[in-house]
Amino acid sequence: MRAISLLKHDIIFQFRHRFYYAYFFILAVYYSIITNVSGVAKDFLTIFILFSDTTVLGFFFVGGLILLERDQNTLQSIFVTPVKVGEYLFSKTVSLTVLSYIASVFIALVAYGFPDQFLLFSAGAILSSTFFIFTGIAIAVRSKTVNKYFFNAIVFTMIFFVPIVDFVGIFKSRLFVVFPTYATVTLFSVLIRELTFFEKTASLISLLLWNCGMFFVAKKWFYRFEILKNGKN
């Protein structure tokens, strides 16, 4: 129940502080945008918006959440109560994955209505999301201040964004499998094409194994930078 209340918490923060409000006009521009493309124009667009923009929205939300509640020691509050870290980072990572998916359905409805492969198109916009926001956790709590935080997730996405080279035809190598976004590109790719069922399971295995990782690294140096540092055992 305490991860209930916390979700709830966070919900009605980021309603308060407009982030459901900023974000729907953005996506009022990319409706404009979307609808007045075509063809290759439009499926590159379109699977660039969704890889670029909605797939990293929790990643860089939560880095200035947490460094928001640092600031205001909301942190300290808040653990000083029985509630455990695993149940912190349920809540940011739920509120905000909700916000990401539901862009990433609107982005793909926009473009090309219901996909024929929702269940698909899901699990990797889900994955993708839960990713970037672990890893915008694990960041943050290692970032002094916004500046370095936005400094650090800059320099992150840049290395992971390296896939996108492949999708538009400009280099393309095998090593970039290993990238938790080449699993992104690919199942957003159910969109525009056929996918194989080894493109489908491996890259659902990939996201899964990313996922797994970065959740471990996210909740180990939250409770060292930030529980053991407050003084809480």
The other form holds:
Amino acid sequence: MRAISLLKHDIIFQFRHRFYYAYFFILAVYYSIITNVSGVAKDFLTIFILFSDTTVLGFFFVGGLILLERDQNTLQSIFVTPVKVGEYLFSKTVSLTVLSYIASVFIALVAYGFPDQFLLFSAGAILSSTFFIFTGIAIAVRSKTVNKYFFNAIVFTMIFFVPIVDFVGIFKSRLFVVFPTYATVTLFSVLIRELTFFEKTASLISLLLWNCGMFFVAKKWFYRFEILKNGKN
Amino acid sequence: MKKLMKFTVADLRNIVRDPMQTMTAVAPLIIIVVIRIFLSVAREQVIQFFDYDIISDYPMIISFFSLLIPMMVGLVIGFIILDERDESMINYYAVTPLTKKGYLVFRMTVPIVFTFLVSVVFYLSLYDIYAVDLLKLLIVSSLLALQAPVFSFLMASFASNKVEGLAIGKLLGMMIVPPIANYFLVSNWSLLFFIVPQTWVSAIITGKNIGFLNLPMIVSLSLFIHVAIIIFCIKTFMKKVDGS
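To test you: the structure above is the form predicted on its own. What is the structure of the form predicted in complex with its partner chain?
And the full complex, kicking off with our chain again.
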């Protein structure tokens, strides 16, 4: 119940801070781009937009949210109440994933109509979004200013975006399979081609494992740096 | 002058301490390397997939990458201003000999000078791929330099804190779409794209949809758009700072 109440307020807060307006406009721009291209260019652009924008949307915003709440001492106020770290993280993750998922589905619908394997696509979009939000939380609690958060975030994004070179076809390697983002791109490819059974299961398992790992790290670091305030921060 | 120097030294120290600012300072170099790799890889890939040679589009691609310089500088400065306002630092500056006006001038001149110099270096270092003429280089670099404060003050004036800054920063990122659209679309409607400052830079380099204007007109119109946005934003910003 506490978690639901937090979630409601997080969504209202994000709405007031114009996240939804911003994405309404951004999606309109993407709409006009996607509907004006066709063929391989469209496939490439759609996957690229899904991968580089809508999926990492939460990653981008969560840092600012946590830094602002820390600056305004909202975190202190929240954690003197019975709210648990897990509930707080749940609320942040779900609220941003809602926005990310709506945006991803919109892009997919605009580009290809209702996907045949809608569930698989949704699983890819949601699990990738949550993974990036957990990563964002883990980075945010160790960053002092927004600019520092961005620096750390850019370093991480660069590492995780490596599999895009495989998708574009510049360089192929089996090693990319270990990246969570490789699974993301594979699951998004369901929009443009048939996936093998192995691809489906391997991608889902990979994303699930990365999610569990990152959630563990995010929760541990959040507790250490924001609640106990240990270490340099 | 002396107080501005002191401020500059303090800022330089901050730049060294803050990895994001250090990265912004070296990022243009990274962009130059990336663009060289990108152009060679992209050309092969596009020929292979689409049977089309992008060599004639190089000016557009290069101008596109140059737009990223003021964008990065502007966003970083924008977040510094938002951080300083969230922490009420601006009110502290206002009571020092620097004054609020001095603070604004400072937050504007450094990015302008930096972006101008970097843009010149950027175009000159890609001279073997795209030979820009000197007059164009000066105009384009000046416009790019003005775009840095356009970004930072659009952000600072519309966002009431850093979270809104993120949402608005995301929106401002979309400002690189009109120059590309202007390049590919030929219609009377594309004149609308020229409300966005970025379109001018790429149009001056590529000459798209701008042929009916002569050079003095292009310079004055583009300067007008840039300066008008900056003045409007500063007015809004001052109101917000005074109000808080």
